Amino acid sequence: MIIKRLAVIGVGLIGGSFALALRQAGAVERVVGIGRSRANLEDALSLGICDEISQDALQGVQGADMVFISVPVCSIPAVLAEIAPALAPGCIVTDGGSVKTAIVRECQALMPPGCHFVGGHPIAGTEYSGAAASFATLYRGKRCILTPTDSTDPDALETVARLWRCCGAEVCSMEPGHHDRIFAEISHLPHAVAYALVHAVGSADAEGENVLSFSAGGFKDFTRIASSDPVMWRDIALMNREALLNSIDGFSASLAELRRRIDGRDQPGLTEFFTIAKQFRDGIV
């Protein structure tokens, strides 16, 4: 048993799966689920994700050894500001947000004396949301990145790392800004591209035909992530704005180069372009 009382704020896919995995591993004694939707909290209770639920965050975090915040990234600092007065001495707060620089900076400044913040980002998920989408094996074999700074408490960092290992995750650490640059490329850009592609195709004028009705497996597989929560991705795009804009510029340049080669009927150039991309893709483990 690592944690006696865990408070999960935002009992959706990420927060709910975190709680389920820890319960299955015997790493937590009691879980309280906190959120705004009573219906979702009732689902979490009936599914065995939580032992108790609360729509009052201040009340819900009282006595917790650890608080896991799993809400849209722009809301994480505001949630911490709300609950900070009720945190017990020694409480560890961590999060599951996929943007880290602003969150870590703001959240560390909000922590009461004797309490500790550890930034985290589990690299796992599906396009589904809500407590009913949670499952205990979501993090098994996946990476979880922790983003400590020079002021992060080492014992709190190790506790959070142990919990993620109990979930089956491989834990690694990196500087928050480095994290954001990497994930702008490999996560935030692909989601932006998927949303833009579906938006473009869905809006295409094809003489009255519903173009999307003809989509088959390839298009559906490629654009699956465009079914993700729009509010969550709105917040990610805005919070990691600078890095994402740089990634979009790089992608736009690559797309423009592809267009140039198609327009010029450049067979060798197209073969080279596609071959290089294939080699990159085949190299992903």
Ligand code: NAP
The other form holds:
Amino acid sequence: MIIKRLAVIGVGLIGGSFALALRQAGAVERVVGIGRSRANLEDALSLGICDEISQDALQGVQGADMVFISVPVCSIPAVLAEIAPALAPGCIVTDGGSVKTAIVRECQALMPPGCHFVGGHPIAGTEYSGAAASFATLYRGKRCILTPTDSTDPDALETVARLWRCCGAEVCSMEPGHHDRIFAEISHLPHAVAYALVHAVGSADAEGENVLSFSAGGFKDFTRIASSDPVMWRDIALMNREALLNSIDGFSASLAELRRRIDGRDQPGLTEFFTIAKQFRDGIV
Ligand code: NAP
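The form predicted on its own done, now the form predicted in complex with this ligand:
Full complex below, order starting with the chain above.
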């Protein structure tokens, strides 16, 4: 048993799966689920994710030795500002947000003396949301990135790392800015491109034909992530704005180069372009 009382704020896919995995591992004694809608919290209770629920975050976190915040990224600092006065001495607050620089900077500044913040991001997910989407094995065999800074408490960092290992995750650490640049490329850009592609194809004028009704394996595989929650992705795009803009610029240049080779009927150029991309893709383990 590592944690006596865990408060999960935002009992959706990420928070619910964290609680379920820790309960299954016997790492937590009691879980309180905190959120805004009664219906989602009641789902969480009936699915065995938590022992008690609260729509009042200030009251819900009382007596917790660990708080996990898993709401859309722009709301994470606001949620912490709300609960900070109620945190018990020694309480560790961590999060599952997909962007780290702004969250770590703002959350560290909001922590009351004697309480500790550790930034985190599990590299696992699906396109589904809410308590009903969560499952205990979500993190098994997946990475979880922690983003400590010079002022992070080493014991708090180790406790958070132990919890993620209990969930079956492989834990690694990196600097928040480095995290945000990597995930702008490998996660935030693909989501932006998937949304933009579906947007373009869905609104394409094809002589009155509903083009999407012809979608098959390739289109569905490529665009699965465009079914993800719009508010979550709005927040990620805004909070990792600069890094994502850089990634979009890099992608736009690549698309422009591809267009140039198609326009120029550049047979060897196109073969080379696709071959290099295939080699990169085939190299992913
Ligand atoms: P989710 O399934 O939609 O869950 C978020 C939960 O937060 C909802 O149950 C929502 O319930 C609650 N919520 C939203 N705003 C809130 C607020 N202001 N105060 C209190 N509760 C609030 O989303 P998720 O996929 O678990 O994502 C949660 C976090 O994990 C995000 O920061 C995201 O960036 C990160 N993340 C997601 C993935 C992924 O693939 N989905 C992967 C890694 C990290 P109510 O509306 O009832 O309050």
